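In structure tokens, the next block holds one chain alone, the form predicted on its own.
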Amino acid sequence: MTQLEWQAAVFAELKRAGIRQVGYVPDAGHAELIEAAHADNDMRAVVLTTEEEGIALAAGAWLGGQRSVLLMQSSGVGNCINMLSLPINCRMPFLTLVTMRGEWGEFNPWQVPMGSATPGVLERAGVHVHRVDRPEDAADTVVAAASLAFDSRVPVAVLFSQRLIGAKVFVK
């Protein structure tokens, strides 16, 4: 499966959890996604400026009756940690799907402490964790993340490893 064809079923998947809002910090890894949301009349993709509104977008459109999801990449996890003891402490879901760096061929050393980091710091603010390695469990780990965060309102965290979506290469 390539990632042309995962990403398309990801999207696929988040179509039927009813997303209606894609929230994002522009991303390459989530480029396909980000496109989609964009050329889909369903729905609305916001750019954001730092990935916490992204919080702040997910609750306002839980209680405007609409879905959403936030479409962040590791480096950008440090910055929700205060913002998300809004969905835990109003049991609001929150959906976020994170690409990772830090790992696999990372060759920005800025971005290996919080790669490492982001599973725990995710775990420790009371976010479930999912993470997917291979492109085949990609679409059922966004299914269950989906029906576990809308279901039982509870923030959830999906985490495409590096290795799944390709290590960054610089280029001069």
Contents of the next structure:
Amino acid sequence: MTQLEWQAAVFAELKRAGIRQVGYVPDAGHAELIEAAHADNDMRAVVLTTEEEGIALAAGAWLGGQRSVLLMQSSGVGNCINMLSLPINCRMPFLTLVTMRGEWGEFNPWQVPMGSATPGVLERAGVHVHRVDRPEDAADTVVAAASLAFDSRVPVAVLFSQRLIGAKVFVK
Amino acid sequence: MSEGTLDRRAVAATLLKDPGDLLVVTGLGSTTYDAGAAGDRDENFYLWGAMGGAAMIGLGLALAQPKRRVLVMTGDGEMLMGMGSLASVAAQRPDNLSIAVFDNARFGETGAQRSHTAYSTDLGAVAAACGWRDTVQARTMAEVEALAPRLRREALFAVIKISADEVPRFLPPRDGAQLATRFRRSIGVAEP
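The form predicted together with the partner chain is what I want next, because the block you gave corresponds to the form predicted on its own; please supply it.
Below is the entire complex, every chain and molecule, led by the chain shown above.
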């Protein structure tokens, strides 16, 4: 299964889950999803200046009766911590898809501290964490995560491992 | 920079007079109390935390409810923390969202320390540079009176120069789950 294929499958599941607003801070690993969200007439892709904006966006969407997802990379997780009090206090769903850096063949040492801390930080902040290591698990995991988030109204993060998305190549 | 003189409760009462079906999001701190003091209602969503998030909640709500009017009321400190969201909102150009910043040039909740707007920052100019086409500043109650209907009609970013004087506390509900549920019920999107 190629990256294009599993990302297309993930996008199809986001559509099926009724996602209407897609907040994102770009990551190369999310490039297909971001492009697909921009191209979809039933979705609004919202570029953010920092990741916690996407949590507030999702809260506003929920207040207005829509579902939202936040796309980010692991370096942005730390920016989100206090804003997570919003969905947790308000019993709102929150779904984020996180591409991992700093764990598999990472070239850039500045990615390693936040990447290593990402699952633990999310869990301590009250977020349910699912991890995807194999392309064939990506879509199913997103289905389960969306169901947990929107049916049980809890914050859920899906971590796409760096091995899955492929380490960024700095020197070709 | 010269400081404001307006009474914040009088400003809130003017902006929220006869609110109709206006959807209101207030930022952490005094604007939450101001909106509550002007009359608690199900269509008010008060932030008691999540500092910096008010404008983006307004955006998500405005995109989800394009036929309704959304007003974000927040303070200078809360807006400064979410300053990037001025760019994120402007990039989406929602025509049903306005923001009113109650600017007393202070962090009022934490001991009235001077904020950036006391030293150097003009939030209206920031918004304009981010792409907000209409920004306005109000320093008198006559200007606030004129502003009130525009905030419900246009996509406006307004800075209202209020006094830093303390006013009596008014504490609206703070249970987030209850606030979210009653808000969603009031606009007909709550689950049965």
